[in-house]
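Encoded as structure tokens, the following chain is the form predicted on its own, with no partner shown.
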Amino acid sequence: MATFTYIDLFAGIGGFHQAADALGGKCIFASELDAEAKRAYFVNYGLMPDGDITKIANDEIPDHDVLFAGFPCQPFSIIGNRLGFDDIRGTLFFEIARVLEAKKPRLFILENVKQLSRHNMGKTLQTILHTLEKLGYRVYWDVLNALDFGLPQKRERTIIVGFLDNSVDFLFPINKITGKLEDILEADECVDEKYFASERIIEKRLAKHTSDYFPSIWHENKSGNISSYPYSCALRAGASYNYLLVNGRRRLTPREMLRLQGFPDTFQIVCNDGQTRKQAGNAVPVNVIKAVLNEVFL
């Protein structure tokens, strides 16, 4: 029997779903715009997400205990133009507020990029927090790094938690458990040659950089500077093809990217490489949400 019911807004491929189900949750509604992500969600969870949340009326959304939402991050991301609420995608937060006001779940957890906490000198986040508090919630926020929760990926995310019970005192989890790259990487001899960079690119990388780590993920920034670490820099949905290279030689496989986000190998890959790469880059780190939920339900 489920211990709580939840809805999954801007669901992607279900990072929140993975975390919640592991703790006894039952998803009773999901919403996602991207057709390929919806297909992956349905195959893996047996629930087809509804589409555009702006076109879904409150009475079409069932009552629920917990609301999850990784609302679109482009308006606040360092990669995006950071227009915030001046960008129409930024206003999608207010769709979350609409559902919270109508359904009053006892708990919500929202996720966005680290830059949300600094956008417009912190004013954007304060607008979000004030809106949530006006709805009657006691709200907490922090920036958590997937690297501290057993995943070998530096992925810092703003996490916002709200309780309808204003007497709740909440502390975010503090972990320092870095996952090991060797636990998520396939052996090179088992990786299809299509994932290997060209000899020209490999030689160029090796000429510019020598890593202190093995295994390592080599990262090339927009300026062409190369760095490497015993973990991955943040996966990005729209990054260049050779943005991250394992030991400077090959791209991550779709399965490796999903592992970096905490998805188990039982997660079925049903979309092509490009779509799965995009989906992994947009996903919420499962381990981070599991840790937050564990604190919530203590």
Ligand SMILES: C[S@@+](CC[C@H](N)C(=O)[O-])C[C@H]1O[C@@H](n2cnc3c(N)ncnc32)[C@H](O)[C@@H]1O
Given for the second form:
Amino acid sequence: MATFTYIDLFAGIGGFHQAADALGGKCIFASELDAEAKRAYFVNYGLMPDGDITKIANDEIPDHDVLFAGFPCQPFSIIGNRLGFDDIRGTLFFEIARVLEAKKPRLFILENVKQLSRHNMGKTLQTILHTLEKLGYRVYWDVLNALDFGLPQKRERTIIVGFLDNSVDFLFPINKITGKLEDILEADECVDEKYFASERIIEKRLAKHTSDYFPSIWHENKSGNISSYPYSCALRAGASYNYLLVNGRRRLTPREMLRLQGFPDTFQIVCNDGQTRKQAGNAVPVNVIKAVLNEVFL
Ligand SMILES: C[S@@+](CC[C@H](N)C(=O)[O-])C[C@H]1O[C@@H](n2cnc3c(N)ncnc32)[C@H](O)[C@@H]1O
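If the one shown is the form predicted on its own, what is the structure of the form predicted in complex with the named molecule?
And the full complex, kicking off with our chain again.
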């Protein structure tokens, strides 16, 4: 039995959807621009997301209890720089504000990159919080790290939670359950050859770096420096091919990337490797949202 209805904006492949359904939610509307992400969403959840949110009128969106939105990080640079402090019109955040104003769900959870909290000396986030408060919500925010919620991935994200009931006091979950790489990695013997780096790349890596950990994920930064940890650095949608290498030798498989984001193995991979890599890199870590929802519904 569903205990709450929700809408999933900027839905991607449904990180919010995974968390919400696990806690009794029922998705009644989703919006996503990307055709491949929409296809994956439909196959996995039986609901085809509508398209561009900027083209969807309020009366096309059903009333709902909870609004989720992991809005793209690109537009927030516009909020702070090009527009005045109180003017967020023209940004995708405005689409969220517009739906909240029209529908007034009792709760919302928004997600964005960690940098949002510091962007333009914090003014961008203040603009966002102020806008949400003006809509009648009591708003809380924090930066949460997937690493603290049972996932072996360092992924810090700004999470904003808002309650229509202004009497609600909320504390963000403080977990310290580190996930183990062993739990998400596939055995090398079962991994297709195409995921292994060339001998040349492997030799170059080994010449530059020795890891203190096994298993480990090797990370190459923009300057070509290599570091390795018993967890993964943040998956990125547009990262270069060998940005992360398992034990310095092979790329993560699509299944491993999804696991790093907390997607269960029942999630069907229907798109090609490139698309799935992008989708996993864009997703919100399921465990983080589950933990936040648990605090909200306790
Ligand atoms: C950061 S990702 C969110 C991923 C999602 N939370 C998940 O768990 O998979 C942002 C998504 O917004 C989508 N998007 C960008 N502009 C959009 C628009 N105007 N309308 C609907 N979706 C949009 C992108 O295609 C991308 O999948």
